[in-house]
Amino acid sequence: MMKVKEAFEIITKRFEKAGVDSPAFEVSVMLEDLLGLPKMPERTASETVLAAEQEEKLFAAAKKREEGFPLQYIVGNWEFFGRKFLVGEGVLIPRPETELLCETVLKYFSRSMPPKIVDLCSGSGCIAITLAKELSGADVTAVELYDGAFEFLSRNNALHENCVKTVKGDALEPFGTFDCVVSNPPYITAKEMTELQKEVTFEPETALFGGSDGLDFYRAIAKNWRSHINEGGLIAFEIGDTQGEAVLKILSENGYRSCGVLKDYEGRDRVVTGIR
């Protein structure tokens, strides 16, 4: 029988050898989320021993992680904007830089009447659900086309009190009228798709590939949804860090005004907005 501290040290060293970015952190996450143990090993008594089934489960998960399988898929959830979202194969993993997209929308509507918002290419629903929870009274609709992602969207909506409306449909086919269109669409270029980190290759291509230049969804959403945004309403996109000027041009060519690019916390272009 193996002690928790011993397992922690063994797997941490294996992760270091495998090139995992934050090995100690990832092992601590596995201990907490898979086994229900405290994250920090020093909080666990050195004499604490793993049950046989716990040891088997932990080392099986570690092997998958060494092979490049995403940690988030292994533990089955990830935090976004302080809330837990269920994730797994078939849905894009929520990332911290996307929180800036939510913050941008929240700031725009902070002093207005509760807005009507549609989140396109919603995936896990992390954007839509965050906006619904943070903007009291907001009417938020989440649109997702693909079965696997829509299942996670539905499960996360249920987890968060069914706070958004869910629509299984094509994000490029508009409906209704809204005060805000928000989207983190697929934006990886054809060239970039051949250079992805191993763990990203496990995420659905449909949530990543944005056409040869990565801009297909920006062009279509900006054009197709413009007449479905109320006057003075907001369109807000997450972008790849080299796409700021190109997406600004797309918005201006489609008649949006006061367009701008916001940088993330690492100083990289991350969000583009425009006003209808």
Ligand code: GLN
Contents of the next structure:
Amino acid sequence: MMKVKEAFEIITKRFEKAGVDSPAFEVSVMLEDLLGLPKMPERTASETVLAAEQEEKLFAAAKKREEGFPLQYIVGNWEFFGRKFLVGEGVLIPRPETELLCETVLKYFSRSMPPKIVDLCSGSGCIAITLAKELSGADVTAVELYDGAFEFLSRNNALHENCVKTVKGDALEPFGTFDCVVSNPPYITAKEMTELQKEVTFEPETALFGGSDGLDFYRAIAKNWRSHINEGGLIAFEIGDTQGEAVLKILSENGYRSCGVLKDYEGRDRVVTGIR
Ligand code: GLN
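Could you give the coordinates for the form predicted in complex with the named molecule, as opposed to the form predicted on its own above?
Entire complex below, previous chain first.
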């Protein structure tokens, strides 16, 4: 018979040893999401005794986490731009820095007619769904190729009132015409793929690996989709922090104008934009 606060202390110590970044925070998230316990700080100091099956569930999850399995997959959901998205093996976990990509698109269209947007390599759909929710009247299509990720995209769309259209297809095969092409494509280089943080190795390689120099998707999307973007429309990519110059060059070589790089909240190059 173990009290919540004892379980909290034991697992927090084990996470510290295992090199988990924010041990207390992660245990607290598990207590909330796996066991449905109320908020911090009461949660972590709770004298409540865990039921046998709660204890088992919590310690099984803690063991997976110690082995490097991502917290987000364990709890099965994560927040992005203030909304909840379902995640699990087979789909990239939404990253906070990707909110900058959404903010950039929102700003560009803040004073215009509701735009028609396509999100390529959509994954969980966090970008497409955020844009649809934040830009009233926008017509947003999310494109995802892989079964596992498409399943999460569909479930997240259902969770958010089916606010986007979903297309199961290849981001490199354009269709239709849009005011905006937005994408957080795979952009990790071959070398970086060999040096990934343990947690990231559990995420789908298809969502990470961008070819030997990490730039394959930027080259193909910029070229293939150009004639599918309306004059004055926007192309916006998330990039790896060392790829700003290279992606700017790809956009200008493909005839986009007013190209620019934006920095994320950590001061790293994170978004590249161009205008058709
Ligand atoms: N930002 C992700 C990471 O390294 C990569 C996502 C991507 O390739 N689009 O953790």
